[in-house]
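Presented as C-alpha cells, the chain that follows is alone, the form predicted on its own.
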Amino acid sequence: MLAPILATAAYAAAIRALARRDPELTWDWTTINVDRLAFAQAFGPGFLWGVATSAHQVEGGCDNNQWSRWEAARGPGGRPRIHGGERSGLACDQWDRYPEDIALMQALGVNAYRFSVEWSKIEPRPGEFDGEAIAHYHRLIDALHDAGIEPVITLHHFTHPIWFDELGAFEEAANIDRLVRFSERVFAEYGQKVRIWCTINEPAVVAMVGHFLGLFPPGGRDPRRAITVLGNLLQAHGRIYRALKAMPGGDAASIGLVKNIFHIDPYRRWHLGDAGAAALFDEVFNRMALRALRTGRFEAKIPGLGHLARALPEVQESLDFIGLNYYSHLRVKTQASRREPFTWAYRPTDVATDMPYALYPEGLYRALRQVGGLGVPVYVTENGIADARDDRRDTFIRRYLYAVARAMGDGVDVRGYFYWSLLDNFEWAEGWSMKFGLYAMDPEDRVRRLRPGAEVYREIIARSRGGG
C-alpha cells in the first residue's frame, strides 16, 4: 500500500521540479492592448532599432564556403539538401546593391544594421587575404555611418571557407587558431569604425543541426561529436573575445556571443516522459552553453553518453553583452515508438507561422529573463516571422516588442532589437520558401517592396523617438 503512494509522490515531485525549472508562460492577449504601450518610455532615446542579415543569405557570390558546396550536394535517396533543390546564387545581390538597401533601412528609421563578413571572400585561401573584399566592407561600413546607421558585425554566421571545412572545421579544436587569426585581421581593419561585435552566431545550431540532426553541413548524426563541436565553438568565442580585447581599440569595443534560445516545453505538463524529454532538449540546446558562459565549465549528463565535462576558462567573463536570437518554442510529446520516441505537437489555439512553429511572444520574455541572468546587457539580435501572406507580421511585431518592453520593465537591460530580416533571403535549408523580410524580394527580379505588415515597425520606431 505504501509503495504506490510513495511512487505517486515521487512522480508528482519530479513533475513539480521540472515545471519550476522554466515554467511555460501564457498571457491573455484579449486583455493586453499593445497599441497603448508607451514606446518612448519603454525604450528610450539610446535604444538601437535595427535589422539583421547574414552574408551568405543576402550578398550573392558566396561560392567558396561549405554552404555553397552543401547546396550542390545530395542527401539520402538522392534528395537535394535544400528545399526544392534551390541555391543561394546571387542571393539578394546586396554585395552590389548595398546603397539601395541602406536607403531602405533609412526609410524604416532604423539606426543599426547587423550583418556578417564572409570569411571565404576575405580569406579565400589559407593566409591569403583579398584586398577588394576587405575594401568592400570598408565601403559598406562608411556608407552606414554616413546614413546614421550603426554597423554591427558578426564574425562567423554559419559559413566558413571550404579549405577550413576540409581541415575538419570545428570538429578539431586546433582549427580554432585559424578563426581567431581571421577575427584579428577583421578587427584590425574595422575596429576603429565598428563598436559592437558578435563573435559566433548560434553555436548550438551549428553543432546540433549540423552534427546531430544532419540538416546543416556537414550532415552528421553523431550526438557525441555534436557536443564536442559545441564546446569548441564556445572555446572559439572565448579566445576571439580575449584576442580582440588585447588589440588596439579592444577596450572600447563591445564584444559578445549570439545565443539562440528555443524553448522546448512538454506538451502534457503532467506527463513525466514529456517533461523529461523537454528538460533534456532544453539542456542541450539552451542551458549547457549558458552555464559555460557563467562558470567556465562545459558539462552535461546525456543519456547514452554519460557525464561529459570540459574546462573552458576562456569562456568565463567573455561577454560585454549577450545577443539573443528568439523566434518561438516547441512542445514535445513522447510516444511508445522505438523508431520515433517523440514528436512535436501543437494546440488548437496556436497561431502558426510559415515555419513549423507558432507565435509565442511570451517566450521572448522568458528568454530575455533567462539570458539577463548572465548579468550583462542584452541585444535581441534576431527576431522575426516567416509570413508569405503578410497577415500575421503586424501582430507578431507588436506582441514581441510588447514582450521586450515588459522584460525591460522587469529589470532586464535590453539595449537594442534587430528584426530578422531586412529582406526576404535565402533561408538556409528552407531555400527561398520562407519570407521573413520587412521588404519582399523575389529572387527572380530582386526588386524590393515594403510589406504592409512591416509598416508597424517603422511606426513604433518613430513613436519611440517621440514622433507619433
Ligand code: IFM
Given for the second form:
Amino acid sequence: MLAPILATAAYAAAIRALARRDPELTWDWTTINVDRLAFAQAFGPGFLWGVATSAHQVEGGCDNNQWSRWEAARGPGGRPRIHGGERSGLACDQWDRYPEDIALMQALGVNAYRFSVEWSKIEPRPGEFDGEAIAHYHRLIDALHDAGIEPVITLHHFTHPIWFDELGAFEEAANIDRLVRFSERVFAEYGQKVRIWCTINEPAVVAMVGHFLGLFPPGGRDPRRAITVLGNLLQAHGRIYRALKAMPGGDAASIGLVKNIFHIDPYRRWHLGDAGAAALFDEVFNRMALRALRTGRFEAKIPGLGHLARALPEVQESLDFIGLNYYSHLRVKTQASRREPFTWAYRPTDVATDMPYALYPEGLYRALRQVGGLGVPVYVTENGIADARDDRRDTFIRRYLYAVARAMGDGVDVRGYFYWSLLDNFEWAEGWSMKFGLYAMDPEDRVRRLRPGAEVYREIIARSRGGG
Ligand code: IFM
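Can you now output the form predicted in complex with this ligand? The one shown was the form predicted on its own.
First the chain shown before, then all remaining chains and molecules of the complex.
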C-alpha cells in the first residue's frame, strides 16, 4: 500500500525539481501591443544597433578551411553533406562588395557590424601570415569607421584552416596555442581600431553538432569527444581572453565569448522522461558552459559517460561581456522506441519559421535573464529568422525586441543587439535554402534587395534614437 504512494511522491518530487530548472515561459500576445513600437524608448542613446555575419558565410573564396572540404565531401550513402549539394563558393562576394554592404547598413541606420576574420586567409600555412588578407580587414574596418559603424570582430566563427584541422583541431588541447597565437596577431593588427572582440562563436554548437550529431565537420558521433571539444573551446576562450588582455590596448578592449542558448523544454512537464531528457540536453547545450564561466569548473553527470569533470581556471572571470545568440527552443517528447527514443513536438499555436523551430520571443527574455546572471554586460550578438516568404519577419523583429526591452526593464544590462543577418548567406548544412537576410540576396546574381519585413528594424532604430 505504502510503496505506490511513495513512488508517486518520489515521481512528483523529481518532476518538481526538474520543472524548477527554468520552466517554459509563455506570454499572451493578444494582450501585448507591439504595433506602436512603444518599447523602442527602452533602448538608451548608447545602445548598439547592429547586423551580424561571418566570413565563410558571406565573403566568398574561403577554400582553405575545413568547411570548404566538408562541402565537397560526401556523407553516408554518397549523400552530399550540404542541402542540395550546394557550396559556399563566392558566397555574397562581400570580400569585394563590402563598400556596397556598408551602404546597406547605413540605409538601415545601424551603428555596429559584427563580422568574423577568416583564419585560413590570414594564416594560410602555419606561422605564415598573408599581408593582403590582413590589409583587406584594415580596409573593411576603416570603411566601417568612416561610415559611423562600429566594427565588432569574432576571431573564430566555425571555420579554421585545413592545416589546423589536420592537427586534430579542438580535439587536442595542445592545439589551442595555435588559435591563441593567431588571435594575438589579429589583435596586434586591429586592436587600436576595434573595441569589442568576440573570441569564439557558439562553442556548444561546434562541439555538439560537429562531434555528436555529425552534421558539421568533422561529422563525429562520439558524445565523449564532443564534451572534450567543448571543454577545449572554452579553455581556448579563456586563454585568448588572458593573452589579449596582457597586450598593449588589452585593458581598453571589451572581450567576451559568444554563447548560443537554445532552450530544450519538456513537451509534457508532468512526464519524467520528457523532463529528464530536456534537462540533459539543456545541460549539454547550455548550462555546462555557463557554469564553467561562473565557476572555472567544467563538469557534468551524463548517463552512460559518468561524471566528467575538469578544472578550467582560465575560464573563470574571462568575460568583459557575454554575447548571446538566441533563436528559439524545442520541446522534447520521449517515446518507447529504441531507434528514435525522442522526437521534437510542436503545439498548434506555434508560429513556424523556415528552420525546424518556431518563433519564441519569450525564450530571448529567459535567456537574457540567464546570461545576465553572469554579472557582466550582455550583447545580443545574433537573433534573426529564416523566412523566405517574408511574412513573419516583421512580427519576429517586433516581438523579440519587445522581449529585449522587457528584460532590460527587469534589470538585465543589455548594451546592444545584432540582427542575424544583414543579407541572405550560406547557412552551413542548410546551404542557400535559409533566408535570414534583412536584404534578400540571390546567389545567382548577388543583387541585394531590402525585404519589406525588414523595414520595421530601421523604424525601431530610428525611434529608439528619438526620431521616426
Ligand atoms: O548562420 C548561423 C550562424 O553562423 C551561427 N548562429 C546561428 C545562425 C543561424 O542558424
